[in-house]
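Here we start with a single chain on its own, the form predicted on its own, put down as structure tokens.
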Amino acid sequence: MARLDEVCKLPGHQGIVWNVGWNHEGTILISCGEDKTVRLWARNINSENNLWVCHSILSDGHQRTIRSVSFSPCNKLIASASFDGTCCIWEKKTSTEGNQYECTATLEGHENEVKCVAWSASGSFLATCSRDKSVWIWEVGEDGDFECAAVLSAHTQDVKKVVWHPHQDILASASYDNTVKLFCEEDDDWVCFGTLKSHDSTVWSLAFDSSGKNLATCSDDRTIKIWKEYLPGNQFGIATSDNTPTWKCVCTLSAVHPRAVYDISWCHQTGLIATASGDDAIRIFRIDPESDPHAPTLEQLVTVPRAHEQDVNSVAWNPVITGLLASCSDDMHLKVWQYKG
């Protein structure tokens, strides 16, 4: 019987836990949150349970919460996003201290709060969103500067999340206006080429596959949706339109959450997807090996009811260590787990 164990609770932040990541290596877990810091935790190999521990406190980046933080592909870099409308990029330090970050850049332009920053694959571009309904990126320069590639409009409401493909510099983003947008760059400009119209409310989160040919997406419907990318000339008769990808949704698993589904994480390593929910709980999903890959079956495989106090916000699987999983709450608290199945 697949179950998810406690590892551990991490106390520290002052205020609900927004979001939750890992550098690439695994070795470091992220938080931010309503107090205004991020904090870096890691394994105390010290301590005979092998805990997690902070061992950083960023703090001197933003003047109200910060909703964001995400690793670069190298690690060095930090990208954190506030509701005091900018990103920080906190660089990482070597000193006779250790490995510190510090603050080296703040990235303005958006008119309002921004929700979510995330590094592209190849590290060559960030994404930013906000509730000024923009998307923007920025390219990384090799001197460490940041400049605005493109301010993207194509949502009508308050932007939630972006992710990036895992191989390509193809950016996803999901909106209060219920649909996802698909960009890419053509010809030195960013465009639009896809928009994912199936949930009811709030696309609130959405995770890629390891291959990139698949998207799970969340929502404040309740249900969560697979989509599957479809090439031009392919095979199996859907129709695509000027030479471009179509994203069609292949599964709809609903009855399942009893409130609203903030976050989706897919692991690379397993095919496990969690959710984190407005019930306080969190869920483990695969997809069924023998259902139709065009018409899949997504299996629960494990509840935990009260895997937090309040609402749970974030959820991430770490990218090496198989199983192990991050969560946060609005209880101020994250906690790790083990997936045992």
Given for the second form:
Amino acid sequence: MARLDEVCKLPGHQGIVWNVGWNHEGTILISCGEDKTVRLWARNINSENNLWVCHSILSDGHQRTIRSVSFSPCNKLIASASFDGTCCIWEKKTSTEGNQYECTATLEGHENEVKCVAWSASGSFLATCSRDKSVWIWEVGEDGDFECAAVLSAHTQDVKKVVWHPHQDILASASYDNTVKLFCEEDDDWVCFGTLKSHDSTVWSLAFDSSGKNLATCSDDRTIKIWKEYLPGNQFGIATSDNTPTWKCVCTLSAVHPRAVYDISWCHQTGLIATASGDDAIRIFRIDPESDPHAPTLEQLVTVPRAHEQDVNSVAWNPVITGLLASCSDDMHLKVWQYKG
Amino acid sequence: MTTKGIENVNPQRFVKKTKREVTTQEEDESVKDPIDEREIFDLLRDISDPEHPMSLEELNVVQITNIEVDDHQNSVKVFYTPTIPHCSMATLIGLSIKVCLLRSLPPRFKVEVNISPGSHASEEAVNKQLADKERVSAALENSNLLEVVNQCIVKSLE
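Starting from the form predicted on its own shown above, please give the structure in the form predicted together with the partner chain.
Okay, now the whole complex, with that chain kicking things off.
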């Protein structure tokens, strides 16, 4: 029987914890929330029971809730997005007193709450999205400058989440308008090349698999969906237009989550999918390897019914340590979990 | 609209319920009292309407029959009825109901606030907004809006 064992429970945040993530080496856990702080957590090497402890608190960057936080691929920069309408860039400065993060840039431009910030795999771009319905692409300059490369107004309602493709400069966004949109750069211009329609309510989050050819989405409609990329001229008879790929919904999982699904994380090592839900539970799924890749079925491996005392807002698989999962909740806590198959 | 600001100039006033009678069992501290519909109603009945010097009970915006509680499942659902189908205050009233319950109930409860089906022109849009925890959180960080909400619920929390 597969299990998800609680490794530790981390208090510290004074309010809702909205988002968790890891650095790319998997050594630092990062979180942010209603208390307007970003917190960095690392494994306490002096402790035998694998505890994670807070070693840095980044404050004084934002005036309101910090909704989202993300490490750059080089691990030296952190970006945070806030309801105050800005995005802060934090840079690691090494001094005699140890490592410290300083806010070195504030990206302004959105009209109101910034909901999410994400670095591209190449490190060349940063994407932000907002209740103002727009998605912004920022080009990262060599001298630490951030220049707005595009303002994309494809969505008709607030944009909840932006996620980059794991290998290419392709961006996916999820919105209150119930759709997901895909963007890429074409002749120096960013364009929307796909709209994924199937959810019946707000799409809260999304995650690519390790190949970038499959996308998982989760929604207020209490379902999760798997979408598959079909290239122009594919042998499966899936029509494409304008020589761009088609993304087709190949799987819908309903009647499992009794409330909204707020986040989904697709492990690039194991292929496991974790969900964070408004019913306080964390669930782990995998695509049944026996199922048809063009009509896959999701197998539910684990449910932790009372993973947190309130809504679970975010889940993130560690990119290096196999089966290590972080979660956070309205209950002001983070948790670290170990999956055992 | 002739009267500036106020849409429903002369709303119907409904009779208020009497106070809940406390039973001897309820006074017994050793007995667990589940939260019930009447308790939710009592929390909400004195919320003020943003436009009128009347309570949501007097305007029939909240009614005990439109409240569903499952204490065991930690679920509270409130359906409220705006006085007129184009009431522009519908979202604010819903937000006040939601905030009042979030502040009063133990955090284990999942609170859903919806417009009574068929009673408002923008029912679906308002329901979706009230169900969006991120929008609700962001709205409550807006000090002007929070002030208005607090004005509405101050009496109910006394």
